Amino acid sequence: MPEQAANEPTILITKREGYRVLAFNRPDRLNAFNETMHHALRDAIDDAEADKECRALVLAGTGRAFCTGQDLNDRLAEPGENAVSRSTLEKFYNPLVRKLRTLPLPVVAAVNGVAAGAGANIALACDIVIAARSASFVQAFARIGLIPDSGGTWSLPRLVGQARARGLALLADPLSAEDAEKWGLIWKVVDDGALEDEVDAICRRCARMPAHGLALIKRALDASADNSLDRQLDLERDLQREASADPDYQEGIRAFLEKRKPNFSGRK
């Protein structure tokens, strides 16, 4: 496979009506992260968040992989005190996962091929994961003596339960997209040729919905992982009050009563 040109962007940005696609673009390395790609992705996400016309975000991969985590040939992966186990996680991966979870817009992972290591867990940090039928998810960390990071030890038990989470993490076996859907790890699996159209339809649908309401849904669902029922009920009360004060709620009510499609105002 030919080497990627030095000046070729590591993140491809495509602006579409109502949303953006950010594609990992190191296909010769199965879209594994190097330092350049970390910085490029962070900048691309910040730019998308600042654009009020962007109401959904897609993470995708070029070539035959979604993302295979950290490039073990990159200096960020060198063994030692400042290796992946500390500085790289603190500087890049942990802020990325936190950013994806707290972005005030839906984030869709379009998993076109293998998602391994941190690449798998970055996909799972997205709000909706759509996978091509040929895709797979691999918690590959145990193969090199590491633990699942990028939120893997948090998300896996919550998505598939302790038994399956431990099997995935300890054995590091690939999980097919079809099994990932059956286990509740992802939202949906589609035929390979239908992936782009499926993701486009979801993003266009999200772009037509009340943006502030979707952002509040993300906040409520994330908080539920650590809240007691009483605390979550109080949070629902507070967020519902905030949602009902937004003009989009009034528009939604008017559209329902007038039997028409609503015209929501978008991100504030």
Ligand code: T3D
Given for the second form:
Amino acid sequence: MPEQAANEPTILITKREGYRVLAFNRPDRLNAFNETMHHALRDAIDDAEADKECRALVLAGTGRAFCTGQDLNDRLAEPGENAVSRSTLEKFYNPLVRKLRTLPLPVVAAVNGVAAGAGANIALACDIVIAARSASFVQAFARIGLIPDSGGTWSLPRLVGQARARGLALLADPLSAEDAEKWGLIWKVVDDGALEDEVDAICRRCARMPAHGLALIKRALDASADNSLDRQLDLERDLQREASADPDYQEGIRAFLEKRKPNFSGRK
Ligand code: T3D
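Please give the other form, namely the form predicted in complex with the named molecule, since only the form predicted on its own has been shown so far.
Next comes the full complex, and the chain you just saw is listed first.
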């Protein structure tokens, strides 16, 4: 594959009606992250969040990969030097995962091809993960002496249980999209040619739903990972009060009783 031009954007932004697609765009490196791409992604997410017309966000990859995590070309250290002391975890990966989880709109990972290293765990940090049948997920870290990061050690056991999380992390074998769906790691696998349409349909649907309600659902589900049932019940009470104070709730009820489609008010 020809070397990518230096001035080529590392994140391609496509604005669609009601949502945005942010595509990793370093295909010659299977969309591995360099600093420029980290900055571009952070700016693109902030920009999408600020745009109240944007009701869902998609992360995707150009070329044959979704994203393969850190660009390892930037990680060869001199003898005696600690490559990870220069690591971008604190600066980029951790804030990115926190941002995806707390963003007040649904984030969809459209996994078009291999998702490896931090690329796999960034996909898993999204709210809905849809993968093309030819895609795969690789916790590649153990192959190079690292541990799963970008939330992998947190999300994997919660999604697939300890036995499978340990197998994936320690053996670093690729998991096919079909198995990822069977294991409950992702929402859905679709034929390669159907990925874009499937993601488009989901985002359009999200864009018509009660925006504040969806944001509160994300908050409740995220908090549940660390809460007792007792604390979660209290949180549900509080968030339900907040949800029901939103005009969208009344619109939802009216539309149901009048047997018509609701017309929700959007992000405020
Ligand atoms: O340092 C810190 O800040 C800590 C943070 C760490 C976060 C991380 O993500 S660590 C994990 C980094 N990622 C990996 O270890 C994955 C590396 N890639 C692979 O293992 C394989 O490429 C895949 C299994 C994903 C796919 O294999 P395959 O055979 O389909 O493709 P390939 O031939 O290996 O890759 C194609 C090209 O992409 C190749 O370049 P070339 O030979 O055509 O010039 C390859 O070097 C390049 N590439 C793929 N992944 C990366 C990469 N180049 C740099 N960094 C990559 N991550």
